[in-house]
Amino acid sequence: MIINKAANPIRVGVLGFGGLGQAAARILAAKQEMSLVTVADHHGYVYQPQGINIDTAISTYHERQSVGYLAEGGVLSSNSIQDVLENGVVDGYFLALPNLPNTFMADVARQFIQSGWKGVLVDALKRTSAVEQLLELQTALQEAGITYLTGCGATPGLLTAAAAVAAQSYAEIHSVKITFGVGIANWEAYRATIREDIAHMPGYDVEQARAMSDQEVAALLDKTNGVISLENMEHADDIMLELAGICDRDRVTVGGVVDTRNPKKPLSTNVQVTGRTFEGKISTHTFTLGDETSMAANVCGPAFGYLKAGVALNSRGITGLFTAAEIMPQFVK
C-alpha cells in the first residue's frame, strides 16, 4: 500500500527496533503527516531522507540483526545514536528504546543535549525513578532547544491522561487504579520490554533482569506458564499525575497481567478514577481500552500523537520537560 505523504511531513526517528520500535515503524508507513527517516538499532543505523522501506528495513533487522546493513542509507557503526544525530535532519525521535539499567533514558537524553540537536523527544517509560531523573534535566533540556515528552505510551501515557481527564468531574480525588492485560504470541518479540516487566515482580530489580539470558527468561516463563503477574508497580503514572496537580503520588496504583503466550489479553486494560464530587458523592469513572488493541498500538499510536503535540509546542519556542498528564495528544493522519 502506497500511502501520499503530506507536503512537509514532520521528519521521524525511531531509535531502537525490537518490538517496539518495528511497531512504530509499521504505524508510521500509513501516516500522512509524518515520515520515518531513520532508524538506530544496537549496531547500525539507516538515514533515508526521502522515507524509509519500512518493509526492507523490518526484513533486513530480522535477517542480519541490524538496518544498518541496508543497501541504501545504511551504516554499521557501534555508537548509532551519536552518528544519526550527526548525520541526520530529523524533527523528532521516538525513544523505543528499554530503560536498562535505569539510568539509560537520562544518559540518552544527556546525548542529545550535548549535541546541540533541536527538536522533540519522545518516549513510554515505565518506572517512577526514570521520570525523577529526567526532571533533574528539566533547565539543561529547555536551554538546549529540546522539547522532551515523558511516559506517552499506555500506561503511563494514554490511560494517565484519561485519569488526568475524567479527574475534572471531582473535587477531590481518592484513588486512581489502572489494570492492565497484555497478550503477545511470542516474548521474544518483546524481549526488552518483558525483561523490564519482569523487574518489577517479586524477587527482581532492574539489573537482575537485565543480567537475565533469553534462556533464563524463558526459563521462568516456563515456571509461571508464560504469565507475568504484577501488583504495586513503581510506575510513572503516579509523579505525572502528582505533578499534574490530580492527586498525590500514593493514591495512584497501577497492576496488571501479562501473557507472553496468547495474542488475546488475559484481562482488558482500564483505568479507574474515584473520587468525591462538589456535591459530597462518591463515584468511579472507568475508563476501559478495546482488547482488539494491541500493546503496540496502545504504545506507539499515543507516542506519535503527543509527537506531534510536541513539534507544535517546539516550533512555538517551547521547550523543556513535560508529561502525558499535561499535554493533549494531537492525532497523527
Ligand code: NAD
Contents of the next structure:
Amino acid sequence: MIINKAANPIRVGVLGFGGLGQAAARILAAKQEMSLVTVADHHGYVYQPQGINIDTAISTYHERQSVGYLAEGGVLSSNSIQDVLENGVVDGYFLALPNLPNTFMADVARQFIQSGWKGVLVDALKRTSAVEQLLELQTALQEAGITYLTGCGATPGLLTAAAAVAAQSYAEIHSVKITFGVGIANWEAYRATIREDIAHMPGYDVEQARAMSDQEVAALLDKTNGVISLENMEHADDIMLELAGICDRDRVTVGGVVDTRNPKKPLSTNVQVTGRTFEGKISTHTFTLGDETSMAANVCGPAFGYLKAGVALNSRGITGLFTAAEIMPQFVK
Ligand code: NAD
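For comparison with the form predicted alone, please write out the form predicted together with nicotinamide-adenine-dinucleotide.
Full assembly next; the chain just shown is listed first.
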C-alpha cells in the first residue's frame, strides 16, 4: 500500500533500528503527515530526503545488520548519529536507542545540542535517573532551540499521561499503580528492552545487564521459562508525575510481567489512580490497554503523537525539556 504524503510532511528520523525502530518505521509508512527520511543504527545510516522505502530498509537490516548497506542513500559508519546530524535535513527524531549505559541518552542529547541542530527530539526512556540527567540539560536545550519530549513510550508515556488526566477527578492523589504485561515472540527482537528489564531484576544492575552476552541472556531466560517478573521498578513515571504536580514520586509504583516467548500478554497493562474527591470519597480510576495492542504499538504510536505536538511547540518558539505527563500528544494522520 502506498500512502500519499501531505504537501509538507514532518521530516522524521529514527535513531536505533531494532525492535522499536523498525516498528516506528512501519507506523510511519501509513502516515500522510510524517515522512521517514533517515534511519541510523550502530553500524550505519540511510538518508533519503524523498522518504525511505521501509520494507527494503527492514529487510536489509535483517539480512546485513545495518541500513548502511542500502543501495540508495545507505552509508556504513561507526559514528552514525553524528553523521546523520551533519548530513540530514530533519524536523524531529525518535530516539529508539538503547539507554545502555544509563547515561547514553543524555550523551546523545548533548551531541545534538553541540551540533547546533534545531528541532524536536522524542525518547521512550524508562529510568528515573535517566530523566534526571536530561533535566540538567533543560537550559542548554532551551538555548539550543531544541524541544525535547522525554518518557514518551508506553510506561513511562501513554500510561503516565493517562494518570495525569485521571488525577483531575481528585482533590488529592493517594497512589498511581502501573502494572504492565508484555508478550513478545522472542527476546532477540527487543534486545535492549530485555537487557534493561533484566537490569531491574534482583541481583542485577544496568552495567551487569549491559555486559551480558546474548548467550548469557538466553541462559537466564531459560531458567525463568522466558518470563521476567518485576516490581517496584525505578521508572520515570514517578518523577514525571511529580514534575507535573500530580503527586509525590513515592506514591507512584511500577511493576509488570514480560513473557519473551509468547506474543500474548501475560496480563492486561493498566494504570490505577486512587485519590480522594472534594466530597471526601476515596475512589480508583483504572485505565486498561487493549490486550491486542503490542508493546510496539503502545510505545511508537505515542512517541509520534508527542513528536507532532513537539513540532507545534517548536514552531511557536517553545523549546526545552518536557515530559509526556505535561504535554498532550497530537494524533498523526
Ligand atoms: P534494540 O536492541 O532492538 O535495538 C537497538 C538499536 O539501536 C539497534 O538498531 C542498534 O543498532 C542501535 N544502536 C545501538 N547503539 C547505537 C549507536 N551508538 N548509534 C546508533 N544506533 C545504535 O532496542 P529496543 O528493544 O527496540 O529498545 C529501544 C529502547 O526503547 C530501549 O532503551 C528500551 O528501554 C526502550 N523502551 C521503552 C519503552 C517504554 O514504554 N517507555 C518500552 C519498550 C522499550
